[in-house]
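A single chain, nothing else alongside it, follows as structure tokens in the form predicted on its own.
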Amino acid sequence: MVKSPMKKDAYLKNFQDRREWYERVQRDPARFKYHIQPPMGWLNDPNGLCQKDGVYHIYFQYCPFYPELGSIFWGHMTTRDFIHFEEQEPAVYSDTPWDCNGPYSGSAFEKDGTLCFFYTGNVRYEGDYNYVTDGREQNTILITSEDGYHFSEKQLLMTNDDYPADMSRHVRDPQVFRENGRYFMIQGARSAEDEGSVLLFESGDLIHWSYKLRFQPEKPFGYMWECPNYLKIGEQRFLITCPQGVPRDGIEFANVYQCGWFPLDYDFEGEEYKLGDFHSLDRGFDFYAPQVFRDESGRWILLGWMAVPDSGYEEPTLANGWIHAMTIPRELYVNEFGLLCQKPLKELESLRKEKVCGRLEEGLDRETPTCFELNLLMEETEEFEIKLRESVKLTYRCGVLQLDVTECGMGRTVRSLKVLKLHGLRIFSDTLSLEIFVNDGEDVFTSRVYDSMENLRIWTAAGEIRGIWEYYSL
């Protein structure tokens, strides 16, 4: 059924004889100083993410030799601040019948002080097949821990056979959470008819599941639904997934894929339930697979794979031996107006270091390094121009704002978003990254960028400077 299955021996083995490799990767001047990366390779959706006595596991799909070996398994890193992260042993290896083509993604649900994480086995059968409606297995599997760094034995909980008969073989990406004393399991999912949804399963021990209703628009929107989320903030809940095969609309769905959060009103008794509009988590280039967990003092945060599947973007990194990261961490409230916003956490100001304030009348012009943090209060602005890099620019004019890198973007270009009323910018820069948080989070932009940063350059009709802040680099 797989060609290299990576079980924990294979792996050691393959990291001693890339030692090298591994050394090169750490010295290359390009890495991020503040984000999350892979230590080596590739690195994609974050999985798992908990906090279990004061420390944070971030566990992450992972490819420690790619291109090279392509096999996939979890990688580990800790950290207690955000700020320093150390890395750990590869937590989950494709080492049993049920995920031999890989550990794919899934979350973590602490029950009795006992860390139980849910994810997708992967089986891809070697033949003619399409892969969608046959020729591979997505199976739903159980682990568990009491400290995040060792783990039981696997248990299989559910195959295809278990999902509903319209369904595809997409069926994959399991979060849990307890609602009414009882435990609930959503899964992004494709149908036959390729229509996307989010299916909700129901169980009294975490173990027997049975299938209860699908979410879905009233209209089909997409073919596939990854990487699916619920969360719950004061009384309002709301439903965060990956719709695949949602055409563009304008400056609206312009990746390949998208994603984003319903409003979901349900109270997890009968099988009635309404989703609000859809609203874009992300208008940058490089934002998927998001997941957000609750901490232990009760903050919901989210963090995101920095990049976005079958993009088509070039990635130069890869020539140094490494791929991706993780966005920022955020944390996510709801704003007055109900919706559901995102804030760079709060941790992250720990690496202040100079602090530059002053009012924009005629502009900026300052010499600034590649990594710093941006923080622009807008008064009644109409139009301004920031540069961001030597080839990146920031532009708001007659409603839109719109972020283009086309010049170093490898492959991105332009995008936009129709603003009313522009009243603050956020903005982090690291050495390959920008993200730019707009109206307290209520639009984001995520983007890599390949380019040289030499001056910080703003002109504005009005506005004022909250802040620059020059980033320590780690």
Ligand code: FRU
Contents of the next structure:
Amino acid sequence: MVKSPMKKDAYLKNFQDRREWYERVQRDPARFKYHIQPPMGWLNDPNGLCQKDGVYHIYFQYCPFYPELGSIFWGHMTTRDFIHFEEQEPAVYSDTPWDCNGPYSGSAFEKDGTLCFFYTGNVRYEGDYNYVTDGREQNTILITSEDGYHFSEKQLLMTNDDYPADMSRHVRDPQVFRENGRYFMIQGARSAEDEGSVLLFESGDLIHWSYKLRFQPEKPFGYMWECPNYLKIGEQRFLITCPQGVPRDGIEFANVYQCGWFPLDYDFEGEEYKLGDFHSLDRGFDFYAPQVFRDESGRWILLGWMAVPDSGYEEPTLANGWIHAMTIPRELYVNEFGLLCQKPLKELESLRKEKVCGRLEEGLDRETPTCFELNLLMEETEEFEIKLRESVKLTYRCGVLQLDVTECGMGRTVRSLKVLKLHGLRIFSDTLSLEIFVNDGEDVFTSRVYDSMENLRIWTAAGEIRGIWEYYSL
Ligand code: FRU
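Starting from the form predicted on its own above, please write out the structure of the form predicted together with this ligand.
Now the complete complex, all chains and molecules, led by this one.
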């Protein structure tokens, strides 16, 4: 669908005209119970994540009238606890010549109490173009806000002419941070030769930016990298990005687009840096374009888009007027092996209602509603199979953990992960999703599932695993 411009007044009018659509969506029993989802229409990447005066602001790529109208905005939700959310009016519209086909993804950086949002203004020309090396603009734009609700005029900071000369027209999704007393910006990029990389720019004032270098492994890894994030936990630096065009390799890189992290060794001074091995952030079917930010208590929090673009699965909720959701919020930490791990945000514990627990060797057989949390702490694991929600199978055989959603995946089938020693699984189920944290979040499987919403069961055979299980209805 061609994305078309829409200013605030036109949005408000279109929304009023479609009030019934919005209300119908709210009544849909398939709506997620504790995930962020679009008020109506379409949602993709989380944008501009930040916390200001205790309030978390979650902006996101939002196409509320999808599939009827293609205009994209920054949607906006707020929360203080990631349990109760308030819908806000969209924050950024497509209302300048620099972002007339959509304010694309971007992020927040706070300077002296002012929130600075850097994002990509997408412009698509009408005509006969390939839209890779011609026919589009991706501009870097700044808006500021004192409170997260009211925004300044837009300021154009960079156009495609300011990016390195060997780039295609695809350069986007800025993230800004401070290192060594200087400001840096990273952007995802595709070169004219179809090599993905992350471009690094430098600035003394957040307004004037100059290109410094690009992060890229020695051997090309995909043709485009989207949505880069840089983070430093303790003394360890990481570069997260979403490479497109990486060929499948056995059980690795099984989705059409990837998302993962590289350890980054760089002091933000000279030209020398080292990227370590790429690790997938997720092993399931539905994880892409995550954004990380540091909250007021210093935690690194990640939210991802619970989908992968162009994956071609059927999406039944579209018939009910909405599509997609975000992952649960996850806190990032580095484990004893130096791996970037994810754990469900502590706040989610307050969703827990009834608790039941037992020994795994006695087997487990429970009826369950769609929303639950199941924790398995294994002392000894041979091989086992867990049936979750009736038609989803999670098996562990010959050191491979496998998720099989063939029966209820709407085109999704099987995803696998090698795990030498499996000692823990933490599973979150919502109406239409499963998020499975393996070994304290060293790996995660995130998947949407569409099995029946009633008479669900969790089941494991007796005698295969030793340890304890803990079940909570949510
Ligand atoms: C990733 C992405 C970004 C872009 C946005 C547009 O899903 O393609 O690169 O900014 O979505 O909606």
